[in-house]
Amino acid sequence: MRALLCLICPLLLFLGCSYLLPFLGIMQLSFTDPVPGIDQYRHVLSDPLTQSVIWRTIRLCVIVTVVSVSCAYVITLLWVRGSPMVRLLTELCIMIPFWISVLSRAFGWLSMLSNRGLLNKWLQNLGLIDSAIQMTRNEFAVVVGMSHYLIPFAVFPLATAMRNVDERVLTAADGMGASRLRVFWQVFLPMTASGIMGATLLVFVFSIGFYVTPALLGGGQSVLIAELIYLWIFQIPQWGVAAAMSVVLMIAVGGILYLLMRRYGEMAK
C-alpha cells in the first residue's frame, strides 16, 4: 500500500500544479479584475451576447456529439465485424486521422467547402448547381470540421463495447427465429450501450471548448466559447470576464462529466 502511494502521490502532485494552481489563480482573476465583486460572473449570465454564444455552443456540441457519435458506431461496427481486409481498411482509416494536426484538417475542410473549393466544383461540373454554394463561415462548416476531428475518437469507446458482447447471445437470438435487424436493435445495440454513452461523453467534452476548428470554418459568424474567451483576452481586455467565462464552462464541464460518468457506470454493471 505504501509502494503504491508513493508511485501515485508524484502523479497527484504534478496534477495539482499543472491544473489546480492555475485554475485558482483564474478562479481569483474573475473576482479581482476590474474590480473585487461578482460582476464578471453577473455580466457571463446576464450578457445576451454571451448567453447566444453559451446557447449556440450547446447546441452545436449536441449536434456534433450526434453526428460523430452515429459515425463513430458504424465506422467500428465494420472494424470490429467486417471481413479481415475491410477490418484493415477501417483500421487505417481510423488511425491516418491522428497522424494529422487540427489545423492542417481545418484548412483542408476550408479549401473543399469554399465557394471555389473542390465540393462546389465538382457539384457545377455535374450540373447540379449553377453558382456555387456558402458552405464555410457557417455552422454546417463547423460542424463537418469538428466531426471530422472527433470521430476517431469516438470509435474506441464503441469498439471495446462491442467487442465484450457474448457472441452465444447473439447466436442464441438468431436461433429463436429474430432477424438481423431485430438482433441489431434489441440485442446488439443495447449491449453497446455503455460504449456509446462513453464516446458521447469523449466527443461533448472535446467539442465545447473546441477553437481552433470554429475559428476557421466558422469564420467569425459562429463565434463559440472558446473564441469568445480568446476574444475576450487577446481583442477585447476583459480578463475577468473571460477568467469568469472560463470558470463557468469549466464547472459546467465538470457537471455534466459527473452526470454522464454516473449514468455511465449504472450502465457498465
Given for the second form:
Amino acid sequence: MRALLCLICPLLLFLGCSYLLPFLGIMQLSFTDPVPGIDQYRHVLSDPLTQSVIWRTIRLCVIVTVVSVSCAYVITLLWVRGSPMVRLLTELCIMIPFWISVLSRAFGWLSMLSNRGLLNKWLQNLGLIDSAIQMTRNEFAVVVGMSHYLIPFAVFPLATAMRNVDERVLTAADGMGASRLRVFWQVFLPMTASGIMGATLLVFVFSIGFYVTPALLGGGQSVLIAELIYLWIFQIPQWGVAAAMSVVLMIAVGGILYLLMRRYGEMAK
Amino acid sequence: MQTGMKKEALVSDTTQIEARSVSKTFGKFHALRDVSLKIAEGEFLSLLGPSGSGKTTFLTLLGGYEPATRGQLFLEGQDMTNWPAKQRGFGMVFQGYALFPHLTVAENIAFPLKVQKRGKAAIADRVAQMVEMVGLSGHETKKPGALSGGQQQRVALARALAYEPKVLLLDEPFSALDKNLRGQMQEELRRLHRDLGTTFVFVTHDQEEALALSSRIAIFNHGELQQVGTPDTVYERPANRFTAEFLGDINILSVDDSARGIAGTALELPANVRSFDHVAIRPEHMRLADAGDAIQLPATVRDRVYLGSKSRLLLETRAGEDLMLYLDNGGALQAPEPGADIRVTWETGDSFAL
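Let's see the other form, the form predicted in complex with its partner chain, since the form predicted on its own is already up.
Expanding to the full complex; the earlier chain stays at the top.
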C-alpha cells in the first residue's frame, strides 16, 4: 500500500502543480478581478454578445460533431472492413493529416477555399461559376476545418467498436436472409453504438475548446467561445471576465461529459 | 446390430442433400478432399472428427456460407452448389451462438421472421411458441449478455428453428457448456429432433455425444470422409484404423506373417486372408479364456484398475502389445492380480481386420 502511494505521488504532485493550482488561480481571478463578488459571472451570463457566442459555439460544435462522426464512420468502415489495399490507403489518409499541425491544416483549407483559392479557380475555369463564391470567413469554413481536424479522433473509438463485432453475428443475419442494408442498420450499426457514443463524446468536448481553426477560417466573422476568451484576455483586457467565462465553459463541458458518460455506461451494459 | 436397424427405420430413405466429390482448399491447404455423402430427410447426422478434420468446413459448405472449390451440392435433386446461404434457407446454430447482443431474447428469435416479412401477430405467436419450446419463458425481455451459456444456446436453437427450416445445421453447439448441462442439452436436442422431424446435421468432436445422439455418423480426418454409418456400425465395424481408434478403446494385435496368425497364439488365420496385418477387438468383447475356448491368447496382467461395478485389466501379450479388458466385480471369478499369467479369448465374429 505504501509502495503504491510512493508510485502514485509524483503523478499527483505533477497534476496538483500543473492543473489544480492554476485552476484555483483562475477561480480566484473570476471572483476577485476587478471587483470581488459574482459580477464577472453576472456579466458572462447576461451579456447578449457572450450569449450569442455561447449559442453559436454549441450550435457549431453539434454540427461539427455530427459531420465528423458520420464521416469518420464511413472512413472507419473502409479501414476496418475494406480490402487490404483500401485499408492501407485509408490508413494513410487518416494518419498523415493526424501528424500535421492544426495551424498548417487551417492554412491549407484557407488556400483551398478562399476567394482566389484553388476550389474557386477550378470552378471558374470549368465555367461552373462566374464570380468567386465566399467560402471562408464564415461558419461553413469553420465547420469544414474543424471537422477535418477532428475526424481522426473519432476514427479510433469507432475502429475499436467495429473490430469487436463478432463476424459470425453478421454471417448469421445474412444467412437468415437479411439484406445488406438490414444487416447494416439493424445489426452492425447498433452493435457499434458504443463506439459512436465514444467518438461523439471525444469530438464534442474537443470542439468546444477549439481556437486556431475558427479564428483563421472564421476570420472574426464566427467567433467561438475560446476566441472570445482570448479577446477578453489580450484585447480588452479584463482577466476576471475571461476567467469566469473559462469556469462556465469548464462546468458546461463537465456537465455534458457527465450526461454522455452515464448514457455510455448504460449502453455498455 | 438390432438397435441400428431400428434407428435406420426411423429415417426415411429420401435423399434430401447430396454432396458429390466436394473439395475445399484454402490456398495450398486442403480443408476437404473429395467428399461424397447423401443426407436423408429427417435424419440426425453427426459430422465427427478431431479439430482440423474438415467437419466444420463441410458444414459451412452445406450451409452456403463458403463456396466449394470443387464438386457439387444438391438439395432435393436441385443443384444448390452456387446458392448463397439465404437461398438455401437452412437453420444454423453457430459455434459461440452468434446471437444479436443488442436485441432481447424475443427480438433475436423474431429477427428471421421479420426478414421474411411475416405479420406482427404471426411473429408474436411464433416467438411465444419457440420460447415455450426451448423452455425460456420469463426470459423474453432479457438480452443475451444477461443469460447463462445454456440459455444462450436455447435462444440460438429457437432462432434457427423459428422459420421452420428444412435442415438445421449445428456447429459444436455444446462445446462451451459444462458436462452436466451438456447432457441435459443433448436430451433436449434429441427431443426437438423427434418432435420436429427436421433434418439435423451436427458437428462435434465428442465421440460419446455423436454415438448417443445420431442416427448416422460421418467420420472425418485430414479433410477426408473416413466412414459413414449408424453409431453401432461405425463402432463395431470401423472401416479403418483411424475410425477404430477414434471411437473409444480398442485392442489391436499384429498379425505375424511367418506364423500366419496372431503373434503369441496358436490361432491360425485362413491362408487366403493375407490382405491385412492387424486384428482389432473392442475391450468389452474380450474376456478371460476357459479351457474349452478355441482362441487362447496368453498375456501377463500389468495393472488392475478398480472401477466400482467392474475392473479394468491392463495386459501385455508375449509380443509386447498392450491389451485392455473389463471384468465384472460381482462375478464368482476372482480378478487376477498384477503379475499373473492369464489367457484371454473372444468370439471370432467380434474381431475385425484392419
